[in-house]
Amino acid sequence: MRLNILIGGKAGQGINKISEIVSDVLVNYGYFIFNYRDYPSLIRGGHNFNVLSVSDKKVGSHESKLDGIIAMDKKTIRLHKAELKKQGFVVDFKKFEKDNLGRNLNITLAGCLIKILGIDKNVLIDRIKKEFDNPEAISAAERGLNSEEEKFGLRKLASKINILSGSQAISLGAINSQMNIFIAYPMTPATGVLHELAGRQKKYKFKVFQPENEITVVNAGLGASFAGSKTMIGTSGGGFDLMTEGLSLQGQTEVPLVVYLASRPGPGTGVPTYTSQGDLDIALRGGHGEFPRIVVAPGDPIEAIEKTNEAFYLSEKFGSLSVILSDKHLAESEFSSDKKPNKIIPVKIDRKIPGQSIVKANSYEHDEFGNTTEDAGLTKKGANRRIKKYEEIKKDVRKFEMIKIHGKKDSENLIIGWGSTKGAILDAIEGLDFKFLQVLYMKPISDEIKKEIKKSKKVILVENNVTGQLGRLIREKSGIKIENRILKYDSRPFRSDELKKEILKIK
C-alpha cells in the first residue's frame, strides 16, 4: 500500500503543520511516511507544497502522481490537478471559507485528510490537544473530521516508527559524540542544523554561536577546537567557499574540525531553496595544499546520526578535517524508520590542551615543536607526516560502513549512487533485478567499489548533479568509466517512479 497526498498553499499558511499532525497520527497508528518538501525563497506568499507518502512498508520518496490534493488556495489546485490519478480526492480550502476558521484552517484541512485516511478520529483529536489544548482548534479538527468521508480504511499496524529530518539526525549525531560548541551563519538548507542545536543547547550543555559570516566562523570554530572544545560548524556552499582559506589553515595546524556541508543548486545564488548533490567535488578539494581530511555522505537520518558521530571521532582522533556531506533533500525531507542507530562510539580529547601545556598551532611549514620553518628537508618531513597520518586514517575507517549494498545482492545489475538518492534508488529497484551499491565514504573510497563494478554486466551511475561527480571521482580511484549514467539537475530531487522508468530504459 502507498499513497501520494499533496498538501498546498501559500508560505506562511501552515502546510508543514498539516504535514506535521498527519505525520504523527500515522505513525503512531504504525504507517511508514516520507515528507518532501518544496518552497520557493519566499517568506510569505508564493507556491509552497509537501508531498507526504504514506506506507506500510519502508518508503524513502516520492512519486509523480497523486492519491489526493489538500488545497490552501486556488493555485495548488491548478499546478497540480494534471498529476492527480484518476480515483484521486481534492479537499477545496473554500468549503470552509464560511466558517471564518482563521489560522485554524490547516488543523480543519488536517482533519479532512486524517477523515478521509479512516484513522479513529480520537487519535487526531488526541494529537490537537497534546498541542494545543483549547476548544477553537478541537472544534477546528472536528469540523474536518465531519466534513469528509472515509476512502482507504486504513487499520492500526503494530509498526514502533520515529520520524527524523536530516538536520534533526546530524544534530543528534553531534550531541551523541558530546560537542561541545556549534558554530555557524544561517544559509539554507544548513540552517536547519543551527535552529535544532540551538534548541537543545541548555539541556545538553553544548554552546550554539552565530557570528557575522563563514569566515569567521571557520577560525573561530578553529581556535575553539584548538582551546579544547569538540567543535562542528556549518553552512553550505556559498559559504564553505568562503570556508576555504581556513580549511586549508586546519589542514597545516592540525587543530580538529567537522565541518557541515548541506548543499543547495549553485553556481552563485543559484536555486537556494532546492536541493542538487553539486558540492561532492569542494568538499573533496576544497582548501589550497595537500592535507588529509575525511567525506561522509549519509543517506537517511539514521546514516546520519552514524557518520556524524563516526566524523567526530576520526577528526579527533587524527586531528583531521572532517566532512559530512548532506543536501536540502536529505536535509528537511522527514523520514520514517522502524531502526535504531548503531551504538555511539565515544569521542575522545587525547590532545594536548592550552592551560594543560605549551601549544603551538602555526599556519606556516613547521617543526615537530611548532616552530616555524622554511628549511626543505622540514618541510617535506611535515608533508610526509600528514599524508603517513592520511593512510593510517584509511586503515582506521575500515571497521566502519564505507559501502553498503542493497537490493538483490547476487544480481549482475548495478546501480551506484550516494547520498540523498538513496531512497529514490531503493524505492526504484524493489521487485527489480538489480542491487545497489550506496557509497557512505567519499574520502577515503572503498576499493570494494572497483570489485562490484568489474563482477557486473550492467552499471549505472544515479546522481543529483549535471557532471555525475560519484563517477569522475570512481573513475580517478579505479580507471574505470561509468558509461551509464542517470543524472538529474532541475534542482528538484528524483521521483522514484519517474526514476525507476529511466533505469528500464538502459538496455
Contents of the next structure:
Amino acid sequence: MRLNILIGGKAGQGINKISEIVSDVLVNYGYFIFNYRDYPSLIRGGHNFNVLSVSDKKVGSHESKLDGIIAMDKKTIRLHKAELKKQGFVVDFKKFEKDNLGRNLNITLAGCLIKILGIDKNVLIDRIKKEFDNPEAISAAERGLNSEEEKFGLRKLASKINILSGSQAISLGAINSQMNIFIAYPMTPATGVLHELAGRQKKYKFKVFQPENEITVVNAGLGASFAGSKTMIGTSGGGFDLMTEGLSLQGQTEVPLVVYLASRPGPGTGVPTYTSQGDLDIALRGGHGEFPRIVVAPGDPIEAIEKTNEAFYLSEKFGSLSVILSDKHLAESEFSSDKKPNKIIPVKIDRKIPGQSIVKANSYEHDEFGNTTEDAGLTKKGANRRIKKYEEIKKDVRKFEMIKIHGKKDSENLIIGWGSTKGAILDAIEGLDFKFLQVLYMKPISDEIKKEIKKSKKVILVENNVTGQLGRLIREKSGIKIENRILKYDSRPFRSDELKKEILKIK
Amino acid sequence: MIDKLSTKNIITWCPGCPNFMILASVKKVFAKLIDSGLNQKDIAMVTGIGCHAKIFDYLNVSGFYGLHGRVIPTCLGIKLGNPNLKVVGFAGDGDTYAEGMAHFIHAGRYNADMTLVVHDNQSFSLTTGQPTPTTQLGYKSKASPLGNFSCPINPIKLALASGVSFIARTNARDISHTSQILRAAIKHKGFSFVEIIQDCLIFNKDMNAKDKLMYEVKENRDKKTAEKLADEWNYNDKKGKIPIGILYRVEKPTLNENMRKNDEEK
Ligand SMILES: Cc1ncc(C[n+]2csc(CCOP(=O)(O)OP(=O)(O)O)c2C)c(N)n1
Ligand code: SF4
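What would the structure be for the form predicted together with its partner chain, given that what you showed me was the form predicted alone?
In what comes next, the whole complex appears, and the chain from above leads the way.
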C-alpha cells in the first residue's frame, strides 16, 4: 500500500502544519511517511507544496502520480490536477469559505485528510490537543472530520516509528558528539541546522554564533577548535567557496574542524530552495595545497546522525577536516524510520590546548614547536606527515560503514549512488532484480566499489547532478568508466516511479 | 621573565625595523602581567600575514599564525572556544583595513574581550611596498607607478563609528608608552584596538619620522573629544598633530557576557 498526497497553498498559509499533523498521526498509527517539500525563494504568496507519501512499509521518496490533493488555494488545483490518478480525491479550501476558520483552516484540512484515510478521529484530536490548547482548534478539526467520506480504511499497525528531517539528524549527531560550538551564516539549505541547533543550545549547553560572513565562520571555527572546543561550522555552496582558504588553513594547522555542507543547484546563486548533488567535487577538493580530509555523505537521517558522529570522531582523532555532505532534499525532507542509530562513539579531545600548555598553530610550514620554517627538509617532512596521516585515516575508517549494499544482494545488476537519492533508489528497485551500492564515504573511498562493479553485468550510476561526479571519482580510483548513467539536474529530486522507468529502460 | 617569553628563532626583520621595538614592548607587558599573576599558558596570540606577523615566531606563548586579514575572526573564535584566555591579535594595516576590513567593523559590535594591535606602516611591506588603505594619495610604488589614486581612511574614526570600546594609538619607538597602553588595552574588558604607528625603513619612507608630530594625551572617555582627536591627523601628510594614548574608552557588556545573560534569561 502506498499513497501520495499533495498539500499545496501560498507561502505562509501553513501547508507544513497540515503535513506535520497528519504525519504525526500516521506514524502513531504505525505507518511510514516521507514528506517532500517544494517551495520557491519567497516568504509570502507564490506556490508551495508538499507531497506526503504514506506506506505500510518503509518509504523514502515521493511519486509523480497523486492519490489526492489538499488545496489551500486555487492555484494548487490548477497546477496539479493533471498529476491526479483517476480515482484521486481533491479537498478544496472553498468548501470551508463560509466557516470563517481563519488560521485554523489548515487544522480543518488535516481533519479532512485523516477522515479520508480512515484513521480513528481520536488520534487526531489528541494530537491537536497536545499542540493547541483551545476549543476553536478542536472544532476546526471536527469540522474537517465531519465533512469527508472515508476512502482508504487504514487500520492501526504495530510499528514504532519516528520522524526526522536531515537537518534535525545532523544536529542530533553533533549533540551526540558533545559539540561545544556551532558557527554559521544563513544559507539555504544549510540554515535548517543553524535553526535546529540554536534552539537546542541552552538545553545541551553549547554555543551558537552567527558572525558577519563565512570567512569569519571558518576562521573563528578554527580559533574555537584550537582553544579546545569541539566545533562544527555550516554552509551551502557559495559560503563553502568563501571558506576554502580556511579549509586549506585547516590542512596546514591540523586543528580539527567539522564542516556541514548542504548543497543546492549552482553555479552562482543557482536555484536556492531546490536540490542538487553538484558540490561533491568542491567537498573533495576545495582549498589550495595538498592535505588530507574526510568526506561523508549520509543518505537518510539515521545515517546523518551516525556519520556526523563519525565526522567529529575522525576530525578530533586525526586533527583533520571532516566534511559532511548533504543537500536540500536530505536536509529538508521529513523521513520516518523504525530503526535506532548505532551506539554513540565518544569524541575525546586528546591534544595540547592553550591554557594547559604552550601550543602553536601555524599557517606557514612549521617545525615541531609550531614556529615558521622555509627549510626544504622540514617542508618535505610536513608534507610526508600529512600524507601519512591520510594513510592512517584510511585504515581507521574501515571500522565504519563506508558503503552499503541494499536490495537483492546476489543480483548481477548494480545501481550505484550516494546521499539523498538513496530513498528514491530503494523505492524504485523494490521487487526488481537489482542491488544498490550506496557510497557513504566519498573520501577515503572504499576499495569494495571496484570489486562490486567487476562482479556485476549491468552497472547504472544514479546521481542528482549534471556530470556524474561520483562516477568521475570512481573512474579516478578504479579506472572503470560507468557507461549507464541516470542523471537528473532540473533542480528537483528523483521520484521513485519515474526513476524505476528510467532504470528499466536500460538494457 | 622576558627570557621565558623568547624563542630560539632567528629574527628576520630588517635591521633597525621598529617591529623589534614592538616586540620589546609586548614582552615587557606580558612579563608584567605574568609577574602580577597571569599564567603564561593563558595567553593566546593571533597574527596575520606580513612583516608584523613574524612576531609569532619570536614569542613563547600559545598562538595561531592565521591567514592574511583574518586576525580578528581567529581571535574571536579562540575567545568563544575558551573565554578564560587572554587573546591578543597582531595585524598589519594591509591585513586589517584591506583584506579583513569587514571584521574590524564588526569587532566593535561584538565587543568580545580581546585586543587588536595594528602595526600601521602605511604599506604592504612583506609584499614589497604596495599601497594599503592608510597610504597617502600619490604614493609611488611598483604597483602604483602613477601614484596612489586614493586617499587614506582614518581607522581611529572608523573604530569610533563602529562602537569600539577602547581605542588607542602609540608610537612603535616609544617602548615605555607603548607597553603602558598595551597593558591597559589587555586589561580592558571588551574589544580594545591599539594602532601602533610604525615606520618601515624600506617602503613608503616619505611617511616616516612623524615622532615630532606626536604628543601624549590623557585617557579620554568623551566621544566628542575623541572625534576631535581623531581628526587631528589625516594619514595623508605629515601636517597637523598626532595624538597618542587612550583616545577613547567606554565600558560595555562583552560578547561572552551577553551570551551568558541570554542563557540565564531563556
Ligand atoms: C589572501 C592573501 N592575499 C595576499 C597575500 C599576500 N600578502 C602577504 S603579506 C601581505 C601584505 C602585508 O601587509 P600588511 O598587513 O600591511 O603587513 P606588513 O608586511 O606591512 O607588516 C600580502 C598582501 C596573502 N598572504 N594572502
Ligand atoms: S620591510 Fe619594513 S616593515 Fe618589513 S621588516 Fe623591513 S623595515 Fe620592517
